[in-house]
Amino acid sequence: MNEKAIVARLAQLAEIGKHAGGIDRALATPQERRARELFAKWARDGGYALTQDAAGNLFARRAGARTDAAPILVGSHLDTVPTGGAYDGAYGVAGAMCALELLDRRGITLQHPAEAVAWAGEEGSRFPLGCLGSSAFTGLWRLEDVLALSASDGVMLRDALNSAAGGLLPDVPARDAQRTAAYLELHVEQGPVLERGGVPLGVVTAIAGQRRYSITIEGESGHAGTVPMQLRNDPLGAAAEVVLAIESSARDAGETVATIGRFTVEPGGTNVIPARVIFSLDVRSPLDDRVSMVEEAAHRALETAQRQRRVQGSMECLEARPPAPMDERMRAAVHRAITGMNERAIDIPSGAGHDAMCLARIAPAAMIFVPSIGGRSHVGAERTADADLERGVEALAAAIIEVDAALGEN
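Let me see this chain alone, in the form predicted alone.
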C-alpha cells in the first residue's frame, strides 16, 4: 500500500454501516463484523499473524528481532455510536495497519514485535460498557462479567459473539497472552483545539476521568389546568434547577465538562404535570477532584430541590473511570519522532475516553491526535483532511521506532 492507503481504507470502512445520519457499527452486529473481516483481510494481505481473543479483540502481528519480547500494541476501535463518523476509532485501526506496512516498505527492523489492534466495543453503544474489549484485555473487568453483559434488546454478549451474524471470526487462532511492552493510539482530536491553533499534531498528556450517573426526581402528577402553581410538586422544575446547578459548577471548576445527554419525562403528556423525570449526567476532567466537585454540587442541588419543591430524588453512579495520565517517557518518544519529521506538535489533554486509558493501567501508553475539521465528532459530518490523516500515520510509524528504542531490553 502507498502513502494514500489510509484515505482509501477509511473510505472502505465508511461504507460499512452507512445510513442517512452517519455510520452505525455497534459491537457484534453484522456491520461491525464486516469491519473486523476487512481488518483481517488487510492483516493477511500484509503477511501479519492474525489472532483474536474471546472478547472479540483482533491483533495483527509484525515480527520483531527478539522473539521473546512483549509486543508494542498500536490500535483503536472499529465500532461506532449510532450516528458515527468515518474517523473516530477507525482511523486508529487503519492507521496502525498502514504504519506497520510503512515500516515494512522502509525495511525497518524493530526489536519488539508490533501488533495492530482492533479493540471491541469502545463506544458502549450496544452493550453497557465503554472500552469493553480493552477492559477485558487488561483485566479491569473479568471476561466472564463482560461476556454476561446484555444489550438493550436482551441479547447477551456471549451469544452475540457466538452468532453467525456478528460473532468471532472463524479460522482465526486464539490470542491468550496479554503481555504488552507499550501502547500507542492514533486518533482524531474530536475537538477544535488543533485546528484553531493551526497545529498539525497533538501529544496527549492525559485522558480525562469520567463518571456517569442516572438522576431520578419524582413528584406528583396532575391535570395541567386544575392544579395551582403553588400546590404543585413538579419534578421537571426541580430537574431544571439541578441541571443548571450542574452546568454552573462545571464552569466554575475549570478543565471540566458536564453533559446531560438523555432526558425522560413521564408520563409525557402535554396537558399532564410530570410524575417523574430521569436524566443522565456525564462529567469529565483530567483532574479527579474537579469531577468530585461537580458530583457534590449535583447532590447539593438535588437536596435543595427536594426540600423546596417537595419532590423525591436519587442519584446513582453507573460508571467511574479515573483520569489516565499518559507515560512521560512515551510522550517524550512521540515528541522526538515528530521533531524528527520537522513537524510541530503541542501537548493536549483528551476530554474523550479512549482504549488507551485501559492500556495505561498495564503498560506505558501514549496517544497522537490529528485535527478534526470544525472540532466535530460522533456525527456523520465528522471530517479530517487527507493530508492530516497521512501525516498522522507517518508520525505513528516514527513513534513506533522511537518507542522500540526507548524500551531497550524491556
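Here the structure is a predicted model, which is why all the values come from computation and not from measurement. Numbering follows the first chain given and starts at 1. What we label the rigid core is the largest C-alpha set whose atoms superpose within 1.5 Å from one form to the other. What changes on going to the form predicted in complex with another copy of the chain:
Considering the chain's movement between the two forms as two rigid blocks, Gly84 travels with Phe127.
The angle of turn of the smaller rigid part against the larger, between the two forms and from C-alpha superpositions, comes to 21 degrees.
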Given for the second form:
Number of protein chains: 2
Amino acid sequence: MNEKAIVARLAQLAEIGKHAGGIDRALATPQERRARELFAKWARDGGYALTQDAAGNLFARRAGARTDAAPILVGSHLDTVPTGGAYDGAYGVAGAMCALELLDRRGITLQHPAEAVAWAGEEGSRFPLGCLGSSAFTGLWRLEDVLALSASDGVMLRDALNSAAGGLLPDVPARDAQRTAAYLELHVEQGPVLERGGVPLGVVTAIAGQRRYSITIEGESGHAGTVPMQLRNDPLGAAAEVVLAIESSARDAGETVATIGRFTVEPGGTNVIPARVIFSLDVRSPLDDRVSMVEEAAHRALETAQRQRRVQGSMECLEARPPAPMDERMRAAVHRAITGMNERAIDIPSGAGHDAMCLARIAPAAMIFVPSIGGRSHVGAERTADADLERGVEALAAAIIEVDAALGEN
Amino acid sequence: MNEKAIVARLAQLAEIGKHAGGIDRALATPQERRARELFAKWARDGGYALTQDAAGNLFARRAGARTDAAPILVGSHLDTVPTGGAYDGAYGVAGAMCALELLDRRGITLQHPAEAVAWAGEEGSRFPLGCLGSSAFTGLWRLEDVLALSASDGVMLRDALNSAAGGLLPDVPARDAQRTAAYLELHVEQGPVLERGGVPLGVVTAIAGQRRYSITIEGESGHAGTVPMQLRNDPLGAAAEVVLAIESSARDAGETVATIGRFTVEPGGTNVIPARVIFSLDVRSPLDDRVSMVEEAAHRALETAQRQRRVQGSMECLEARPPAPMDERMRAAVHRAITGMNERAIDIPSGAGHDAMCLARIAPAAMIFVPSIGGRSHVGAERTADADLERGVEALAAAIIEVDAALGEN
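The form predicted in complex with another copy of the chain, contrasted with the form predicted alone above:
All chains and molecules follow, beginning with the one already shown.
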C-alpha cells in the first residue's frame, strides 16, 4: 500500500450511494452491495482469502504462521445512516484492509490469521436492528431471527440477501464457524474530544451503556390571563427543574452524558397554560452506576416537582443496554503499539454504539478512535483529516502486531 | 323578571350554535345572528327601544328622567370562541337585559337612560380583531377599516353584515351618535380566584396590559452519545433557566402572570442534542411596570445563559397592549351597591381582555365578576352556579342605580 491508500479507498467508497446531501448505503440495497463488491475486489487484489456468512458479513483473511490458530478479526461496517458520511464504518473496513497490506509490505509474519471484516448493517437504517451482522455472528441474535426481520418496505432480510440487486456476493465461499481470538475496530470518534484535546488517537475504555426514557409531567391547563401564578400547576416550570436536575447530575457523575432531544408542550397555544409536557431522556455512560445516578436524580426531581408544584410526573424506561467494557489486556496492547509509534493517545469512552459491543461478548476486544473534525457525525459533512486517517491505520497495524504477540503469551 | 330569568335566558342562548363539544357563535354567522334576534325579541318584550349600528352592535334603551342625558351603557358580547361556553359574554348581555327589567319591576326611575348592549365580535374568532364592535363604537378603529376586515374564508365583514344569513337585523333603526355617560360590564371571572377565595363577587381594578414575545435560543446540535457535557452548548438547558427566571419574576412582581404556552425544541430527535429552542411568552398585569419587570428578568436570564452556556438568545416583542384601569369613582359606586346588598366583593384584576377596555377610553367604566366553577373558561364545560348568576344581576342593577346617582352629582 502507498501512503495515501486509505484516503484513496475512502474516496472510492464515498462515490457509492453518494447524492447531494451525503451518502445512502442501507443494508442489502444495490449501493451497499456495490460497497461489498469493492471490498471483495480489494481482498482479491491483496491475495486474501474471501469468505462470507449467511448474514452478509464479509471476511478477508491474511494467513498466520499457526494454521490452527483462531483469527484476530479487524473490522467495522460499510452501511451508512440515511444521508450519512464517508467515514463512519467505512474507515474501519478500508482501514483494516490497509493494515493487512501494511503488514505484508513490511514482511511481518503473525502467529494468528488476521481477517479484515465488513460487518453487515451496523446502522439499523433499513432493517430494525443495529449491529445486525455482528449480532448474528456473535450469537447475540439467532441467524433465523435476523433473516426474518422485515424492512419498512416489507422486504424480509432473507429475501433481500437472496436478491441479485442487494444480496450476497456470488462465488464467495461460506465462512466456517470458528473461534475468534480477538477483535480490533478502528473508527472515527464522532465527537469533539480528540480534536479539542489536540490528541491524534484515542483508545476506547468502554462502549457506553445507554438507557432511554420517556418522561411525562401532567399539570393543569388554563387561561393565560386569569389564573394567578400561585394557583397554577404549570408542568413546564416543573419540567424545567427536572431538565436542569438531569443536566447537573450528568455533569456531576462524570463520564456520563444525558440528552433531552425531544420535548413537547401541550396543548401548545401561546395564551394557554400548558396541560402536559412529554420529553425524551437518553443517558449514556461506560459505567452503569453513573447511568443509575442520573436516573435517580431524574426520579428525585420529579418527586420534588410533584410535592412542590401539584403536578403528576412519570418516567418510563424504554430501552436499557449495559456498557460494553473493552478488554484491559487488549487496551494495554493498543497503548503499547501507539507508544511504539512515538504517538500520543488518550483513553476515551465511546458514547456511540459499535460492532465491538457484540464482539466483546465472545472475544477480547479493543477500539481505536481518530479525531472527527468539529465532532461532526452521521452527516454528509463528517470529516477526518488525511494525516489522522493514515495515523489511525498505522496504529491499527501496530496494534494487530501487539495483540498477536499478547495472544501468543497465552 | 322572575328570579330565574337569567338562568332561563342563558339556557335559551346556549341552544344557539350548540354542538357536542360546546357552542360556536362566530360574528356574522347564522348562529350569532340568531342570538342577536333573541336579544331583539327580549328588548321588544321589555318595551325597550332597539337600535343597531353599522358594526352590528345592538342597543336596548330604557328611558331615563333626563331626556337630554347621555346613556349609561351596560353590556358584553354574544359571540363565542370556537367550541366555547354558555357564559362568557352571553352572561353580560342577558344580565344587562335582566337588570333593566329588575329596575322596571322595582319601579325605579333613573336620571340617565340605560342601554343593554350586545357588542359585536369580542372574541375575534372569525374576523381578525378582538373587541371588534366596541373598537368601532369607541373610534379605536375606524368603521371603514373594521368593515373591510376579511374572515379566514375570504368574506369581508361589510358583506357578511349585508347578508341575510348573518347580517344586520332588518327593521331595526340605526343608533344616533351620542356621548356615553358611563359603562358597566358583568362577566364571568374565567379564573379560579373568586371560587377559591369563597367570595361571590369581584370588582375589577383594571384590565391587564399584555405583551407577547417570541424567544429563540440557538445552541449547537450533536450526537447524544459522543459530546461530553462540558463541551455542549445545549439550548434546552439555557431555556429551562430562562423559563424558571420568568416564572420567578412574575411571582415576585405580584398581580402579574407570565405564561409560556408554546415551546418547540429542534431538530427533535431523541438521540440528538437540540440545536434550537423557540418559545412564546405572554405577560399580563394591571400594572405596566410589572410587565416590564418580567420582560427585564427574561432579558437578564437570556444574557446570563449567553455568557455561561455559549448559546445565542433573542427576544422579540410581537404585541404590546397597555393596561386599562377601571374608573375609581365607578368602582366605588359598584362597591357601594354590593355593600348595600349585604354582599361581599373583592377587588380583582382582569387578566382577560373585555369590551370594557375599549369603553374605558371614552367613558368611566367598571366591571363586575362572578365566580367560574373550577376557573374553567373558553371551553364547553365552563359553568357558573345559578345563585352566583342571579347575585351578579342583582349587583349589576344596584350598580346602575349607584352610578346613575354618582353621575348626577357631577
